[in-house]
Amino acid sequence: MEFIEFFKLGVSQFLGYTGFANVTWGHICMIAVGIFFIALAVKKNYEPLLLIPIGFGMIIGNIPFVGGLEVGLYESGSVMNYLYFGVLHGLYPPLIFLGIGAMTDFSALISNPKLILVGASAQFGIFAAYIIALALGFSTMEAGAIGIIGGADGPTAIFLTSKLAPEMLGAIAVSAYSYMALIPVLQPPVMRLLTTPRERLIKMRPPRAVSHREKVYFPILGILLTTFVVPSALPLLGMLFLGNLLKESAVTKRLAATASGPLVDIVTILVGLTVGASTQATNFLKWDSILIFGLGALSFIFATAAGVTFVKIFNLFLKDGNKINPLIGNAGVSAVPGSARVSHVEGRRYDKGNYLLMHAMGPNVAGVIGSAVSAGILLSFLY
């Protein structure tokens, strides 16, 4: 009998630590939004490097189990926790931009100055989402990270928000990443609704060569007259500059191969996987991280608009044979080179022979550097 007692008490206790006796609806919806993203980026092939790792790491964060056991993403001396360090101080984000300095080719903006106007417009949506959140009862260090999802770029959202505010790290993180992979939904139908069929036909004059040395001029001058402006911006654009010089230099090929290589794809997967895992039903659904993703996308739509808007503009002021088709106004934002891929897209919609993905790699090249001067900005004032 006493065998009897102990077995069902054992059973008992194993079917207690199950993940079927731990769930609640709120794990079951983020089990089924992280297979939703899996399906986008495996149907419809969007960004499928950052939305696999995240729509994993959702799955795996939202597995049911009881507190103590050191598997949860928020237990102290978990490995997921070990893991969520990286993002929780901001390690991951330089190591990045690292990465993609070092995969970046900036020729379209060198040789076309102007376009970096175009960049820094598009961050008009961080400063609009800013304000909205401020209205809506967010904090000035809330509001500072929430708006930064306007500039599309999740290294730098993780950055600022591990600094301004860690407590909405995965609400601000997936947002930011679910739009970056979303491009090719929501700004298509902003870049139609503000253009004129006449204006998606400007043909832009293309791009003059740039030379080698003013490719390895270019990182230098960068982040001098970068940093020395903004200086809280140092960790994002000394490590993107450097990437660049590694790659323009042609004497460290093979620390470029790394950089943009091996090392970028290993912490893409640790910071897709843990902002994924981040999700975890009880930390996540909470009615600000649901406000969050409508600010996200509204900040995002801003930021879209703005970078169409001041094309239109600024070609008032320039002469035929000189304008900017403003189809590449949307590439402002910080999404390489999904935003200038759009781009090119929707010029081939209206005209087979119109190739804007080399001129809209000047924009978006920019936004890369305004979303994180615009980080900087908001760092220095707010923290």
Second form
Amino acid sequence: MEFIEFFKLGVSQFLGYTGFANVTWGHICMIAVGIFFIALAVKKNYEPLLLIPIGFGMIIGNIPFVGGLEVGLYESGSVMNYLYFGVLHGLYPPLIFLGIGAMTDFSALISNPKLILVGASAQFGIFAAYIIALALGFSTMEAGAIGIIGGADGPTAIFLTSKLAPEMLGAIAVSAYSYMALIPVLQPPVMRLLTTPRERLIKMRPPRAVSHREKVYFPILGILLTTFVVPSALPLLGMLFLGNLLKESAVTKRLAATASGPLVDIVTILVGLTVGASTQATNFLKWDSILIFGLGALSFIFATAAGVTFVKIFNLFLKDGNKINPLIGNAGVSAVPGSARVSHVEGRRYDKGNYLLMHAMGPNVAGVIGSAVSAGILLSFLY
Amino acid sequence: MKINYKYFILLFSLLIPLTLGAQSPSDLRINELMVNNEDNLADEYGKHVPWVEIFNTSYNSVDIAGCYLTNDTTGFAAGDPSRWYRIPTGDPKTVVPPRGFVVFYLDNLPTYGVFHTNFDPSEPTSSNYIALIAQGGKKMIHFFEFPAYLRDTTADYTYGYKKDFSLADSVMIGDSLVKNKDKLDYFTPGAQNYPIYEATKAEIVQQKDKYGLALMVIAMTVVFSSLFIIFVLMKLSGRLNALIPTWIKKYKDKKQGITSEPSVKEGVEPTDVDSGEEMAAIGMALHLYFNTNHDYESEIITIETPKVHASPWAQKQLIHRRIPRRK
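To complete the pair, please output the form predicted in complex with the partner chain; the form predicted alone was given just before.
Up next: the whole complex, starting with the chain shown before.
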């Protein structure tokens, strides 16, 4: 009899610990979102490097369990909690920026420096979203973190949110990465709405060749100028320009290869996984998360509109041969190279012989710098 | 005369450690002092004795162990620390956290523990200063003078920096400018000297810029300005990059006495300069010629994996080493 009692107790205890006993509709909903992200990546090829780890992380983060087993992301001492440390303390974003720097070719920007200003104009999306978030009742720190989604830069969004509103990290990171993946869907309607058929056909002058010396100068000048103005952006911009110098110096090929290859791959996996896992239904499924998603979409739309409109205004001051195709205005948001690819595809839609990719890369990489500078400004004002 | 820059670099690198004092005891400052303690902070034995608070101004932990505290610096010139209180080493509590504080009881009872010194500034014969001296006894970290009335008159009041150690003579407290080093309004051993909760940056922004417009204007101006500066410099560097080789060539030619005719006369369209398209066409033709019409093999041997129709379970290289490819 005692054995049977113990057996019953054991079985009921075991069943109480399983996911089936603890599952809620929230968990199922978030697991479904995770699977949807994976499907988007596999079927539609939308940012698979990000959506696969994030989607799988969502599944991992939403497996129901009884607290105290040290398995959850938010439980001190768990492996996932250790991995999440890099997100929470802003360790991963600078490492990703190192890789981005080592992968980025700033030639398009150096050969046509005026495109830098397009990258600056698109940062308007960040501050438009900030204003709307304030109006919706978010605190200034939360509004700053939400606004940075408009920078279209995952690492920057994580870095800033980890400082300003860590409790919103999951929602903001997932929102930023989701919209980066959805750039081909979000941007073209705004671009078409704001441009005339004639403007879309503008052919830009081919960029001049950029010397090795200029490419080496650029990261040094870039770090000095931007971080003297906004020192709080140092972790991001320092690593971005270091990565670029490793590449462009041509004497540290091994380091550049590591930064742009294995290192950035490892960090991308860890960021994606932990950000995805941070969307535990209990913490994530809130009205605020839905608002954040809505504001994220708005900030992308504002950023795109600001970039395109700026080019149109800028063109008023440029001579005929020097005009810029406003279809590259969208590339000022720093989703590299997604938004530049959208410019290119849209350009070719109206003129098969109009190749805008290289031109769009200029504002695109300027957008990376611009969003890091914006994050630095928000940090210096709000943190 | 040829200058050997190596020596300059070496000299400069030797000087750097002498000027940098970050994250060392040199970042410590005497921040608050109470000499006449009747009813204020009690030590671990329940006694009310004079105390001094030391502030770590750096953003990293600093170990104060091995430093000296004294109110008698007579042996300083001779480097004689025998009369000073040497803060014992080996106690983890001597590590002051970043922007943190440590309190010492100035009770002339060093046998009471690490944080009890061998002098008492409340004694009538005591000097009117406290000195914090670095390990080794040769470098003065902070010499903190206090007025004599602190000892003689009202009890239980502290003297120090209104805003935790700052070099400024005057500081803003609320809306008014006040003397920095003075009698303090709050007793704050082991805590910041101005404990009134000042609004955080975010709160100030929330109060002063409710709709976020000012922040937007400032931020966009800063973003534009910083990127505009890069734009101007890159524009200049592009031009300089094109001009510098010409200047160098001209300078060298001039030095060697060569007078070269300009290859392209002003106002005349160059005829021997090919356009980008022509160069690209020539490049492509050469590429095709060298890569397709060759008469020798590449000498690369390729081993193709045999396509075996057997069960993959029997051949692990087929299932473990292949990464699936999207069709």
